[in-house]
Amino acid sequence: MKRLFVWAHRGASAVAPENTLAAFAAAEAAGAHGLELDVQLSSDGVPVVIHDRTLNRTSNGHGSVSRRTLAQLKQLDAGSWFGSGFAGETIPTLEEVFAWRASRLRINVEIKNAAAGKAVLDLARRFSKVSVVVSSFDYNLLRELRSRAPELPLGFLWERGDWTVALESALACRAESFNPRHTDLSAAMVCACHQQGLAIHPWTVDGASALQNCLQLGVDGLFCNDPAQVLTWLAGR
């Protein structure tokens, strides 16, 4: 049986504050094969690891990420909202994550803002030993990255519209994977991807029934918030 590639969605975000080094360390300890994280740009153009465009939900800050310098962002607490034991966790830079786990875990960088594309690509080239895949819902951004970096692994995220049209875009861009919401999976979708040599990695899979459905359909990998639990389920099959 082929190995299912387990991506830790924003790190092990079920047990630690999402998109922090604590969540990434927990994912590695759990045995995840890769980390998924999100990138925004600070006002001084540094790629920082945070999902939302604003600071309100996952830090003690307020307002737009893009209106704060890196120095200002580093003053914020990105852990206490999740639990007091994580007080003092900071918003990491993408560079810090690359340096932290240079060659041990694959890193899936989801770009939330097209402006971050060049900065992410520059970092990926600097950290050539890091196994990076760039993913996005912004297909124009992915096309631009493909033109700049012919060999860069790309993941096409999808959640609405005609999946066959999205799949055509992924194939035209020579993507590595097609990443749909797990509730939108179908046998036809998985078959179409595999016929074209494209891996399929659904998100975000956290229940046993959802995992079983993914396995029955023959996906190649998945994104989950609790990699320890998913890997335990897999081991018990």
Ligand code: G3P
Contents of the next structure:
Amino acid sequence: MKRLFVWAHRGASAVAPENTLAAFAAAEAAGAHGLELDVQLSSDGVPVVIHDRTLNRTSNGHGSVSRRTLAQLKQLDAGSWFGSGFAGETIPTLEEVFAWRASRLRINVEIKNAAAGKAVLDLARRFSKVSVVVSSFDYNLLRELRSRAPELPLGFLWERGDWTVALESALACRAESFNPRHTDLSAAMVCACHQQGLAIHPWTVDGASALQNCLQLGVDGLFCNDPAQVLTWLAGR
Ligand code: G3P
Ligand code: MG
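So the form predicted alone is up there; where is the form predicted together with this ligand?
After this comes the whole thing, all chains and molecules, with the earlier chain placed first.
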């Protein structure tokens, strides 16, 4: 039976506030194989780990992430919205995550804002012991990263349009994986990826029936919010 690569989506975001060190520690404790996180850029050009363009949902701040300096972002509480036990969690910088447990877990850096591309690449090169894959829905950004960094592992995120056209784009930028929404998976898609030498890692897989479908179709890895649960299900197969 092939080993499925289990990514903790925004960390173990079912049990801790997403995209915080608490969520990443919970993912590691659960035995996840890698962390997925989302990156935006602060107004002073620092890659910070947060999913939304605005601060409203996952912190006690409000307004655009890109209009706050790192110092301003660091004053915010990114944990209390999830639970009082997480009060005081801050929005991590990407550098803090790379420095934390460097080289232990693979890190999937999803770039949400193309302006962060160069800074992310510089950090990935500086932390060369960390196993990094950079992913994005922005094909132009992936293509630009590929031209700047022939060695950089890339993940091609896809959610709309013709998947066969997207697959050509993933191949053109020499992505290592094609990452669709799990409800869009099909046997033909998995087969085409494998024929072209691409791994396929769907997101975000949280139910037992969704996991079963992924296993039946033969995916190589998946993103989940609760890696402990998924790994328990996998162990019970
Ligand atoms: O990387 C897969 C997944 O994270 C893409 O969607 O919105 O959760 O960042 P989203
Ligand atoms: Mg993401």
